[in-house]
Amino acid sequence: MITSFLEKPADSPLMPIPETAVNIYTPKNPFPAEVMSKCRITDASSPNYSWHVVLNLKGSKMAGKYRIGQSVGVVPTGRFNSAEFNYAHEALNNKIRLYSITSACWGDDWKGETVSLCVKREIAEDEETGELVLGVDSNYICDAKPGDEMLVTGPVGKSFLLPDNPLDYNYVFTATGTGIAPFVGMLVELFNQGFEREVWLVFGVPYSTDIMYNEEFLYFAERHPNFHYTTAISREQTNARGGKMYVQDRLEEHQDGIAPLLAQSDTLFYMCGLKGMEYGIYPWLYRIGSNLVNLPDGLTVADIQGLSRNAPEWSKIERARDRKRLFKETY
């Protein structure tokens, strides 16, 4: 369990949160980040390999600068950005990507020079030639050693962050893989200054062993009752009419606690993950009658029931979603 940045250390005061800013490094103008550490944040039997990456920014222009909710970029380098060595997927090559930072904006050290990221190594085959592709950032970023020299950009994003008065609201946090990185630093930075409302997070992975920070997370379940965590393990686990267990299918089974409390105007949703959760949540707010998500012209409850993954309509109801209240990040 990676119990430091969790909680203040006693003698350290807390940083006020800071204004938000974007793009103070570009790609023509990145910053040589240090790593600083890294350590395996899924189970050692788990076939996806995710770690937690410390970058360290001290001498920045981004330290004491970045928001949590928005992401940093890496730059691709080393030998998986090799043309000889990804020579069937160059379109790989040279592309900045983009990591949801997992650090509250005081970082990892409590003094904001630091960020830390969540990272799952991409493996996968082509599909039609059946070889090996290898995501060139993130197996980079998973190999990379303390005191090896990493090229960051950003931050970047507004869309994505806790109000400026986050102690007066509640939320319901929802995640898939890592798209959980930006929630560890919400909750740090709630409960850090005093949050006494209500939050749930419900985070969503194939297998037990793939539960990241989940440590961490008991670890504030056990110190604050108004935090209720529970995770949807669909290869293990079950839904009540006996199909596999996703998000939206513990959105249900909660219901009773979560969704009076979205009836509330100062209750705020975000999700944040695998593109797709959408089309699992969207219908359960539905049924719950939830004014985040308003129907568009022409469609009933049971319209949007039966909807396929590739219907138009979707587009329709992503514009008529509560843009103040329900904030999304999936990819």
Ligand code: NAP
The other form holds:
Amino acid sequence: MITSFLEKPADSPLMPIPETAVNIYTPKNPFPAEVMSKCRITDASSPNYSWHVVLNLKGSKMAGKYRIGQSVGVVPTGRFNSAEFNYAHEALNNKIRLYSITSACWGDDWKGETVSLCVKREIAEDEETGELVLGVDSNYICDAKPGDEMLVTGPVGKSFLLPDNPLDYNYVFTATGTGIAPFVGMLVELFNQGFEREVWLVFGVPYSTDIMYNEEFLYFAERHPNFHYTTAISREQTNARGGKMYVQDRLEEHQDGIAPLLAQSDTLFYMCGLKGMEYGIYPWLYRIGSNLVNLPDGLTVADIQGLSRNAPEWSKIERARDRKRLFKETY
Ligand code: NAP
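The structure above corresponds to the form predicted on its own; please provide the structure of the form predicted together with the ligand.
Let us now look at the entire complex, which starts with that chain.
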């Protein structure tokens, strides 16, 4: 368990949350950040290799200036140019990939001089040839060792932040896979500022060995009865209809607690992770009559339940969300 970043040490002051700044470092002017440490956050027995990677921002203009909910770019600097493997995305080398920041604005050091990322190795086989396919940037980051230098850009993003007065709201956070990243820092920021409202975290992963930051979330859940933490383990658990247990099924299971909370105008809803989760979460929001989503002209709640993923109606549904209360970062 990575306890040091969960609670502020008694002797260090709590820095104010910074104003939102973007593009302090650009692709033409990246910051060379040293890898300070890395820690495997999926179980040793999991075939998914995900790491919590801490980068040193000391001496950079980004130190103390990024906000949770933003992303940073990482430039793979060519480590794989002469790789012996078949890196399917080799042509994309040196192109920047964005990763959601995991750490609260205070970093893992409580001075804002570090930034952390949560990265899963992208490993697959080419469907036709059976050759190994490794994602360039994710493997670049997960291979890095303490002391290595990594070029970073950013921060970027203004639309997935906590509000300016975060303690005045309730929250429902929903995540799949590494989409969990921003919610780690958001919970750290909330609880270290004395958050007393209600917060739910519904987290979906394939296997129980893939639950990243589980001990950290349990640590918060033990100390904060207003934190409701639940997981949806898709390939081990089944929903009420006998299908895979997804985040939307867990939301439905807990809707007696969650729906009344969502009906309050001071409850914010965040989703982060796979795009597919939207196709389950939106229909559920319509089913419970949530005011986070309006009904687009010409559609009924029943129509929305049966829409296929490529239905043109999704763009209307997307436009009908309350953008001040429903935030999403899905890919
Ligand atoms: P993963 O480990 O494969 O977990 C995804 C989970 O979502 C699985 O349990 C999966 O179930 C489930 N799922 C699949 N389809 C779903 C649906 N329609 N509705 C609800 N749940 C569904 O995830 P991952 O590989 O880490 O991917 C996470 C995604 O988040 C990536 O697209 C990534 O780009 C994005 N993301 C990453 C970051 C970051 O900072 N790293 C930040 C934001 C977003 P089954 O596979 O069993 O069907």
